[in-house]
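Take a look at this single chain in C-alpha cells; it is the form predicted on its own.
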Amino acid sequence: MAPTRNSKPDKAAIICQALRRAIIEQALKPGTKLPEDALGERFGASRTIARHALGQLAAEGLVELRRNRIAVVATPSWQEARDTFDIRIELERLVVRQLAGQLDAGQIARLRAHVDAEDGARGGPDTVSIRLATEFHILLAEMTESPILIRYVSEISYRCCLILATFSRPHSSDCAISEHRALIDALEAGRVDDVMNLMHHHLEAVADRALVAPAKPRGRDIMDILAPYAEPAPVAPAGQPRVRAIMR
C-alpha cells in the first residue's frame, strides 16, 4: 500500500526534536546561531519547514526570533531562569500529589529502571546524566496521563536543561540519583505529603547547583554540531524505560 500523507514523516518535528536533544546535551549552547538554510539542508527540508520548527522552539522558550529571521539558542536571565524553577517545583509537586500510592508495580519498575541508567551513566558525560535526570521527570508527568502536566512539565523541563547550560556547574549525578530513588519511594507508599515535600527539596537543590555562573561560549560550526542529532532516534529495547518526545 503506498504510504498516505499522514505516514510521511513530519520534518518540522523532526527538526523540533533534534534542537531540542542537541540543546539538553548542551551540544548547542545559549546564543548559538541557528539558520535556516543550515538547519533545511542538515535535515532536508525547506527553509519554511525549519522555520517553522524554529517557531515551534520560540514557543517553549529554547530559541530567541531576532531582527531580519534570526534565529539562536536562548540565553535565559537569572531571574528567569530563578522564576522557571519556581514554577516548575509547583508543577511538580502537583505530578507527585496525583501519583502518589497510584502507580502500579510495572510503573515503579519502570521509574526504578530508569534510575539504573542514571546509575549506570554515572562517571560519563554530565550531558547525558543531565538528559537522565530530566527524562525521569517527564515520565513521571506521562504517568499522570494527564495533558496538560505532560505538555508543561516537559517544556519547563527543556528550558531547565537550558539554564544548566547558561548558569553551568558540575551536575551532581549522586545527588540526582538518590533523590531519585527518594521519590519512587515515597511514591510507592503512598505518602503524598513527603513525595511533595522531597520533590520540592529536589529540584530547590537542583537550582541551587545549578544557577551559578555563565558557561564559556565554544565555537563549532552547526551544520557538525547536528551531524548526530539528524540522525533517527534509536528504538529502546523491550522492557527499557521510553519517553515520550524527548530525544534518545
The other form holds:
2 protein chains.
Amino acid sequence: MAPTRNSKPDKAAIICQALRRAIIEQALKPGTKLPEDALGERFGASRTIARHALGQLAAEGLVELRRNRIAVVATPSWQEARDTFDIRIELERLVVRQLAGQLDAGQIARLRAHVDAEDGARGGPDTVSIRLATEFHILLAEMTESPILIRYVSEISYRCCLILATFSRPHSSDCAISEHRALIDALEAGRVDDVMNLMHHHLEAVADRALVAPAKPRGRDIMDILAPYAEPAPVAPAGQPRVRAIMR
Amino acid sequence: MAPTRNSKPDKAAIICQALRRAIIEQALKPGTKLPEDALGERFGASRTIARHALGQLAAEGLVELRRNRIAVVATPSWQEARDTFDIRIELERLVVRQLAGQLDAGQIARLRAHVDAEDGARGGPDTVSIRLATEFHILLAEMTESPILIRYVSEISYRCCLILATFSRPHSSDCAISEHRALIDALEAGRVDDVMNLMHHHLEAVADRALVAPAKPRGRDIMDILAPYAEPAPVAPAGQPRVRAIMR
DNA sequence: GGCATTCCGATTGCATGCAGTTTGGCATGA
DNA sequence: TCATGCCAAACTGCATGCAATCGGAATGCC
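Could I see the form predicted together with the DNA next, after the form predicted on its own?
All chains and molecules follow, beginning with the one already shown.
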C-alpha cells in the first residue's frame, strides 16, 4: 500500500518539465514554434496532451499561445524584463526574511553543496551556469515550505532565465557565486536585515549585468517599433500618455 | 477589417471567467466538487473544454486538481492565507510605487468612480463588497500596464477572495472604502512613500480583520489535524523541525 | 455488530476524428 | 519584376469514444 506513491506522473507534466528545461537552457530559443502534434509525437502522446502542457507553460509565461496559431516560446519585452526583476526582488526578499536564522545544519549544508556545484560548472556552457544559479534560488524558496511562495519564485525565476536568454550578453552571470555564498553565511548568522539587503543587491546586480538595453532591437518586437509610425499624423502627443514610472 | 476584433472569445476562457466569478463570490464554496462533464454540459461545451478551463484555474490556485479525482474548489490553509497576504502586500506596494504621481485626471476619476460604486454596495451582500474591493486593486494594477504585475496581482487578489471566503468572519471588510479613498488621494499627490505605506497598512488591516485564526478547525482539514497523531511515537521532536518564521 | 472484500457506477486519462482557420507558395496579370 | 489572388497543406478548436481508475455500496466473514 505504501510503496505505490504517485505511480502515474502525468504525461502532460512530463512534457511540461521537458519543455521548461529546454526553454531555460536555451535549447528552445524565444520565438521557436511549438506545434501541438509535433510535440505530441515526439513524446509519444497525442495532441490533446501536448496542448494541455502548452496551456500550463503559457500560464507560467514561458510560452505564448495565440488563437488558431502555432504556440511559440515567449519573447519577453525589455520593459517586461525590468518589471519581472523588480517583482522577483521583492519575492525573494520575502524568502530570505522567512529563512534567516531558521535553517538547520543539514539545510545549510545542502545550500553550500549546491553552490559548490555551481562552482564546478564554471567554464562550462553559460546555460548550465544560469540554470544552476536559478535552481539555487528555487532551493531557497522550497525551504520556506510555503507553497505559494515556492510557486511564484519558481515561476518568476524560470521567466528570468528566459529573459537572460533574450537580453543577456554572453559571459555575464557567473560571478554571482560569491554572492550566493555570502547569502548563505548571512542566513546562517540569522541577521535578517543583512540577508534581505544582500538578496536585493544580488538580484539587482544580476539584472544590471544581464539587462543591457537593446540599442539595436533584438529579434522580434518589430510591430512595437513600428507602432508610433503607424499613427496617421503625429501632431499632438500621440495617443494616451503611457503611464509608466521610469525606475532606476 | 477593423471591426472583426477577437471575434472568437475562446470557449474555455468563458468557463474560466464564470467559475472564477462564482468562486470569488462564494457561489462555489471551498471544497465544492467540479466534475468535468457537468461543467461542460452546463456551458454547452465538451469535457475537453471544461478540463482545459479547470487546468487554468488550477494554475491560478483557485482549484485543486488531483489525479483521477474530481476537481474541487481550493481550500487554502491558514498558513497559506498568511503567506498569500504577505506576498500581496509586496506586490501592491510595487504597483503604487509605479503609479504615484503618474496618473492623469481621467484615471483618477475612474478610481474615484469605482470607490463610489463600492460605497453604493454597502449594505448589500458581503460577497459583492469583497468583489468590488478586489476589483479596485486590480484596476490599480492594470494602470501600471505591466503585464506581469497585472497577472500576479489579479491572481493573488482572487486568491485572497477565496481566503476571505474561507476564514473571514461575517461583516468584516467594508470599512476599507475610506482607505481606498486615502490611497487615491496619495496617488494623486504623488507622495511615493506615503502611498506605499498606506497600501501596506491597508492590506495588513484587511488581513488582520479577516484572518481570525481558526480556534475550532473550520470545515475540512481533518487530515491536517490528524497529522501529528499519525507519527508512530512522538518521543523526540517529531520529524524535521518545521522552518517557518512566525511573522507578526 | 464490526470489519474486510468485491463489484459496479461514476469519473477521469487519453487518443482520434472532423471542421474551421491560417499560412505560404504558386500562378496569373500588369 | 513586382503585385495580387487563389489554393492546398498545415495547424488548431472542439467533440466524442474507449480504457483505466476511483469511491462507495453491497456482500461476505468473523
